[in-house]
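Quick heads-up: it's one chain on its own, the form predicted alone, in structure tokens.
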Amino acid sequence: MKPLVAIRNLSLTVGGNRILDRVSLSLAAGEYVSIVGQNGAGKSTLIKCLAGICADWRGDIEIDGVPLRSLSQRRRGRLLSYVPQADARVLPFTVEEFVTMGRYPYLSPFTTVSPEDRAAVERALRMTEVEQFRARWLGTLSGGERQKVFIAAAVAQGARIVLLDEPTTFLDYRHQHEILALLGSLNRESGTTVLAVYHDLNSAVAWSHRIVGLKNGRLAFSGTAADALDPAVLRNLFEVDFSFVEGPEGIGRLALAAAGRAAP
């Protein structure tokens, strides 16, 4: 079965410094793939080069079999949409604004929102369950109620592909988990594909079909999230020896960072 995304040596150089190198993956409709590794291992630039916010990289990148680079705007919205890092950001838009622009790959400037556009908008808010802000302005919602609007943004574009770079950084334990579930339910019940950067393992492993690891810019490791938590595996990714526990029933194994114990 052709792959909706297939990466094939990706490779992208910023000043001198190569950041990915030769990195080729590919994803099925309808699964959750999480990103992992250290700091600087090129996570956030890979999705970043899917996104079209990096765009000098070098390599082949498509999208339902087609060229990611002979695509338009208009059509790169209907297939992918973004989801950045939680921040401090204030944006001067209402919640309800700010996912009614999520609408953009199917308006134009000669054009009104449509009914159609606007029950997009509807389910958005109801699904991400942030029709209460609707009237309130972004830069009065918490971080983890921004981060939800900007999912809802993302739904309202109804992209076939969400990318999503750290989504539960600096959130607390509550929204992290709001945030986690949501995206578990629009993957299951939407069948949208995900592809997330986490800097939390057990997130990742918890809630995703397959794990990927980059370390130095390199694919180090793909497969299954059971896989993923392999002493090995994870001493090549990070670099530190881990300990494993058991975690509540549906969690799962869980894995913790051996305190001081860097990996030989």
Contents of the next structure:
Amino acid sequence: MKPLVAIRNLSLTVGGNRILDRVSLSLAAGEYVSIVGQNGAGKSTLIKCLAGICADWRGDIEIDGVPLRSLSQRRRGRLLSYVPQADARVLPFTVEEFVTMGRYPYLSPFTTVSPEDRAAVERALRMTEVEQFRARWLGTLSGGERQKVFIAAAVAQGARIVLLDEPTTFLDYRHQHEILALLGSLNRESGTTVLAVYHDLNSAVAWSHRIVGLKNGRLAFSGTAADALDPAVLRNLFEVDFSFVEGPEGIGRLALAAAGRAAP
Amino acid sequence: MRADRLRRRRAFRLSTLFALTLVVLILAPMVGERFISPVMLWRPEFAGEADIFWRLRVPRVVLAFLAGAGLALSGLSFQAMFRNPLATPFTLGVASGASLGTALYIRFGVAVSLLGVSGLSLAAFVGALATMLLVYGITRMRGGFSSATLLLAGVAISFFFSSLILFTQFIFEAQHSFRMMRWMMGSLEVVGWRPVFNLLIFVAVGAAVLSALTHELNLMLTGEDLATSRGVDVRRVKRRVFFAASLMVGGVVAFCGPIGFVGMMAPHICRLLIGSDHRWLAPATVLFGGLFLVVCDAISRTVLTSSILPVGIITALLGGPFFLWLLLQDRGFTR
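Moving from the form predicted alone to the form predicted together with its partner chain:
Complete assembly follows, chain above in first position.
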């Protein structure tokens, strides 16, 4: 079957530093793939290339068989949505305004949102459970609520592929769980393809169909969650030894990073 | 629903601003060294006053409105694009670029016009656009983008160009020097409608381009990465904003000289009144910018009985303290 996303030999050099080095990867429609790896491995850059934020890459990226470069930015917006890393950016909009802005790829100049746009926004607000604070300013929300609103905007965008850059970083346990469950149901119920960068290996393993490991800009691992929980694979990816414990029913195996650097 | 209340509140405030602008536009030509009431316009014994009213005062008020609207809208688009409330035609050096273009034209230019648009204003437009590209290029040279670097580059270029203008003025012949000096003080003095129509072309084209970009400006406020991922062609939006804003600033600087602070104050006050959604904010800024300069001009025409104060002095007197207040607030884009 033809993959929904096909990346071949993707390379990116910034200021003489090779950030991505001939990465090849494909995603099937409806798949949930997590990217893990050390800081600076090129995880965020990979999804930024897909989102159109990094433009000077070399190689081939195809979405549903169509080269990414041949698509207008607006057309890309209908296919791929992106949730950035949590940061301190000031957003002077209400929740509803911000989520409605996710409908940009369907709007033309001088027009306002159509009933279809409005319905898509309502669906996204409901699904992400942020309806109750639709009139609040984004600056007044907690980190977890804000992250849900970002996901709501990405859902409202109606794209088949959602790219997320560390969606659970800086969140407390409850909000981490809520975000992960939300992405899980987005993937299962709407068939949305999810490609997410995670720092927390166990979150990635628990929710994804497949794990992709990057190291120094190169693809170092691609396999199932069970395959990823292998001491040799993780030592190679993170340069630290891991030990494993069996979680309770339904949770599965958990990886714990051991103190100290791995022996070379 | 609270969202509907927000919409209604914005609609009410925008309509109020519109009504207020209309009232001020009607009253402003009556004010001046001597009050001219509408009744006088139809009486033959006040033919002189009627002439002053129609040939000097009304064009002057319209010119002030266009200049204020153009400066305010350019300021708004710069602030949205660079996500910084201090980004204005002046802090980015664009106004200085336009001034340098004008100064060089006065010194070396030949009297040409293109499709009825004067060479002077075209020189100002080219100066504004070239400076915008230069300042933006310098900022990007360091890799990535920092609005602090952008503003510093803008201020540095602004000082450099001001020195070049002074140098040009120093080597001017007396007749050029006098014309230059008068223009640099920033003035809305106008006789007849020709300059008004000329400026109208610049402001109308710039405003039309920017009003088609309100969705994009909203998304630019959320950051270039998010805007791109939503489907905004950021490079194209930037090109259009640079073009439109330079056109308006160039036009205003050529016809009225450098008038400061409107481009910073008007968008900021409107943001506090209306919020940051550019579909509401852009028309509000046009109205408020125009209204503000018309009021400043009316003050400049009435405060001294012996002469007319250059309007730039009034805007700077109001704008300087406002600028400091803004710096101390640290809530430029929170709402």
